[in-house]
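Here's a solo chain for you in structure tokens, the form predicted on its own.
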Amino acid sequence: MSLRLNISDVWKSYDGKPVLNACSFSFDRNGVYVLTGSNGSGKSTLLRICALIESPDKGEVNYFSGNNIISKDTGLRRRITLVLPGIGLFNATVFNNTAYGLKIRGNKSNEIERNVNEALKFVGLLHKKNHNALTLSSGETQRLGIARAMVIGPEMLFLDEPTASIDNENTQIVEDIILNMKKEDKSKIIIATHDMMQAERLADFLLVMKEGKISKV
């Protein structure tokens, strides 16, 4: 049964400045949700809170399976993942960077090899699997970050500004990756972007953040 996420009356402030203001929304259908809005509107903060990296000052963030609330434990955290715009890479091969999440889960080596190769092929980096990840371009690094997230098969994938600071060619590749993921309809993808045209290209559900709240377009 697929995960559902419900946020209810979520508040968050930094240094006394409100960022999220009684924010509520239910992510209950598979597909691509795109959050757009001006810089500082709370998009990235909301993603970090939804991905359980930060806690709200007030309000509820709950994941459901059916009608049951899921405990926010390691088991849940392994079913969701957040890809940030500045990907942190290990000084290791592209393959080993992608395999990291599977290795810490104790997957068998043959499963790891198969799944990593599939993920790298999906993002167009299979030919670089034996290269040191630190030699990749910024666009390739972003694609590697997506592969590293995809390989664990997340039921909910958060992408924060997935094409920030990359060139037009890699932007197109990343958008194509997201559209191909969307066709598989296996997970919920929640993207934050300030690019309204990109939002319209990618979204099944287009959302706008303004004054710390979400509204549908």
Second form
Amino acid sequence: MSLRLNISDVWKSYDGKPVLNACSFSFDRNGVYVLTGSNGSGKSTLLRICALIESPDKGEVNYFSGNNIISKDTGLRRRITLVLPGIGLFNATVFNNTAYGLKIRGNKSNEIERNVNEALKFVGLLHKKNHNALTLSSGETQRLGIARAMVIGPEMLFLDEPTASIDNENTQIVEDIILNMKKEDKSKIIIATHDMMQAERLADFLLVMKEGKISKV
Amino acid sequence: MDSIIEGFNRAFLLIFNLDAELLSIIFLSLRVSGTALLIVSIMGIPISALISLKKFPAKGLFISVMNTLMGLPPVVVGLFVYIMLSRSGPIGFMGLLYTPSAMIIAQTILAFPIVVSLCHSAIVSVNPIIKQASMTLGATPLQTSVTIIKEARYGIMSGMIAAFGRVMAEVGAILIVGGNIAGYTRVMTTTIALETDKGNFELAIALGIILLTISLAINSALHFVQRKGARPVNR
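Which structure goes with the form predicted together with the partner chain, now that we have seen the form predicted on its own?
In what comes next, the whole complex appears, and the chain from above leads the way.
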């Protein structure tokens, strides 16, 4: 049963400064959702709350399978993932970074090898699988972040500014990867970006955030 | 001056001839310090992980105490362990005074705050994004903690090497609790002290050369680990 996410009347503030104000939305249908909006509009905070990395001050964040609410435990967290803007690569090889999510799930080594190789091929990094991940360029780092997330087969994939700090060539590559994932239709993809052109290129559902809430769909 | 040169000549002869007494002293030193380091690692690394990753009352105080104890004077530790192990002491019945075990206890106490403080520094220096990345990929809290500790591995190794260097070169505590008994509790540093007192420079110089060589090896290892642990910057 496909995973659905409903956020309802979510509030969040940092040091007394409101970031999300009664934000509500339902991610029901498969496809690519793109959240746009100016810096500080609350895109990243919303993604972090949706990905269960942060808790809202007030409001409900619920995942559903059919009509049943799923409890927010490790089991649910293993069905979703967020690619952070800084990625957060481990001081290990490209292979081991990609394999991380599978290893902590206790997958078998031959299965890990096969899936990691596939994911790295998908993002064009198979030739660098034995390199230390921290030696990669910014564009390659973003691609590895996506490979590391997609290898675990998330039902909901959140990407926070996936092309914010990379050049045009790598932006094109990352967008192609996202479009290929969209074709495979295995997960709901929710992207935060301030690039309106990119939003139009990728989105099935374009959401505009303003002053802490989704103001336009 | 001649006697010093003669001392050096004889010292080199002892080293090249692999003198049995010299070797037994070296092995005992390595055994005592190595065992102390092993015990400290087993206790100290989990404790440093705990104080780095968990919140608890008086955490700041505990860290301050550990940092202060890094400079603990060895003779004070020797005195404390002596009182504990002496016949009238609380664990005197175990009969550990003037044994290698007593020396291991003293060195463990000396190395413990060094390992805990340096490992704590290494773990808290790990970029917070590593914790978040681990969580987003579905790790349990325990798996996230293990990931953070693995990221800090080079800093942790540096702490262990620094602690080993400190206990290998230490003399005050083990002299008090070991008694410097020939063939039993006599290690490199205590032998150097004793032989120098007696004016027998050859063995003292030979051990001095070996101690310096070990110290050089330890520092080289430390330098290597620190270089290897430096995060690449060609991004």
